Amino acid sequence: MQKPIILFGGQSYEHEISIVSAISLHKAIGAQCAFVFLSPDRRFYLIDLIDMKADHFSSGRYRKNAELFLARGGFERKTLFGRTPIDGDVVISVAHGADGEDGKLAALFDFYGVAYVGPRLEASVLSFNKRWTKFLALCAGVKTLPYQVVRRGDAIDLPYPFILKPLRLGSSIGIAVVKSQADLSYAIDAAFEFDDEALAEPFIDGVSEYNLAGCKTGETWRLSTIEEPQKKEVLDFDQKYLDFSRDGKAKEARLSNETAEALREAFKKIYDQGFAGALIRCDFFVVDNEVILNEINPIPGSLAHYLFPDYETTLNELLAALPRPKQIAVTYNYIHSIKAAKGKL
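Chain shown above in sequence, structure on its own - the form predicted together with a further copy of the same chain:
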């Protein structure tokens, strides 16, 4: 197996969650991995395995670790005579939220020719923004709830209760249920703290929710257990935070074969919209036997290891089947031909 580098952190509202995710992943599969932390000021640090504890980061002690630099082919560290590559040849990103899920790190890895597990650039941008997720689901032929994109000051045309979410964010941050006019100003303040745009959707009390993770390795689907998450009304940040540090294994939800199969089919249709190379989790509602996509987590909490009975096999298969960016052969045919026709350009 290639030596994976687990990358976490980033300048993001989900920075802390990413740390918790990485610690959880360290417990699950960490022994054979390297860990690289992306600090809030966007420096990379190589973290010793024994330092994979939350307070190493919250205390700032990580700054004593070796700083790394992203270069062609991978990470390098400074040496007396220049820079030298570190051990590790494929990145597994658990940088949730901005930097990781918004496409910046995907772009960096593609640019520098670094292999990685995670959503590619286009899939990142489309799934980071809830409006574009709606269009992505439309292209995939998977239903979503009706919605309205709102800016501050816009009237919201949905009946109560509805849910208001920042347009570009995950992990339940800034999300609020609006049951009546009285809840509105709090919900608006919460959502617009994190983005200039928000998404309003109907809130369906007591709706059945199911989580399903997976990836495609070559032509083979590797799908997880389908879990019915325990929940209050909406998972708030504190709950989700604890959820990111799960280490047990999830239980299969009680579902008819038809519904389970419909969930798996919807997952595959979404994944086929450009998620090759990533292990994603889709969260679905089931209403009147109909599958509705709620959200796509292109880098799910703790990379969803708790959802897979045999996680290491899945991850190893994915590592072996990462998409390779098309190499574009640049030629200078036009410059040569025009130079020949016109003399010097």
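To complete the pair, please output the form predicted alone; the form predicted together with a further copy of the same chain was given just before.
Lone chain follows.
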């Protein structure tokens, strides 16, 4: 395996989740890694392995680590005689939420020519906003639930029960099930605490939900086990994230061959909408034997290592098949031709 740089943190409601993700991912891949922490004030720090503990970040002690700077080709640290690149071949981002999943870091990495695992700019933008995820699924030919985007004070036209979610947030933060008028005030407060827009969808009690992760390496698909997560009414924050650092692997859901294949085909259609270079997880519903996309997780918790029987092989193949941006040769031929014709410019 190439030496990866695990990048985590960011100015995000999911900042703390990202820290746990980085620790979990390092345990899963077992490779020598460099760790780069993106602080809430958007500064990069090189973190020693011995410091990869949650309280190192919550206490602010990370500020004593070496600060890094993004330059052409990768991260650099200041030295007595200038700047020196840090040791690492490719960035693996587990910066969840804003900064990591909204496209900011993808744009920076593309601009500076940094090799990275993660969604590129367009895929980030489309999958970070739940409304635009609906458009992406429509283009891919994958069904979604009907929905309404609302601002505080808007009337919600969906019948009860429905679920209300912040429009630009993951990790099941700020979601609430609205079964009657009595539930509405709390749900609105929960959703709009984190965003100024929310997405309302029908709530289907007892619906079967399945998680599937994967990537495409060249012409080869690397797909995970299909997991049916255990949940109460909805898959809330605690169920989703107090469990993903587990050491064991996910159990294969009990599905018919036809349903399992339908889920895989839906995943491929979504991934082919611009997710090359990323390992993503899609969460699906199955209603009356019909596959419906619930959400796209462009940077899933701990990069979904627990869903793969052979995660190291999957990651190695992805690292070897990352997209290479086209280099545009700037020749100045147009300017030279004008100068030759007019004598000056």
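Take the two forms, superpose them, and find the largest set of C-alpha atoms that agree within 1.5 Å; that set is the rigid core. The shown structure was predicted, so the numbers you read here are calculated from the model rather than taken from an experiment. Positions refer to the first chain, counted from 1.
A.B. asks: Looking at N333, what is the CA displacement between these two forms after core superposition, in angstrom?
C.D. replies: A shift of 3.5 Å at the C-alpha.
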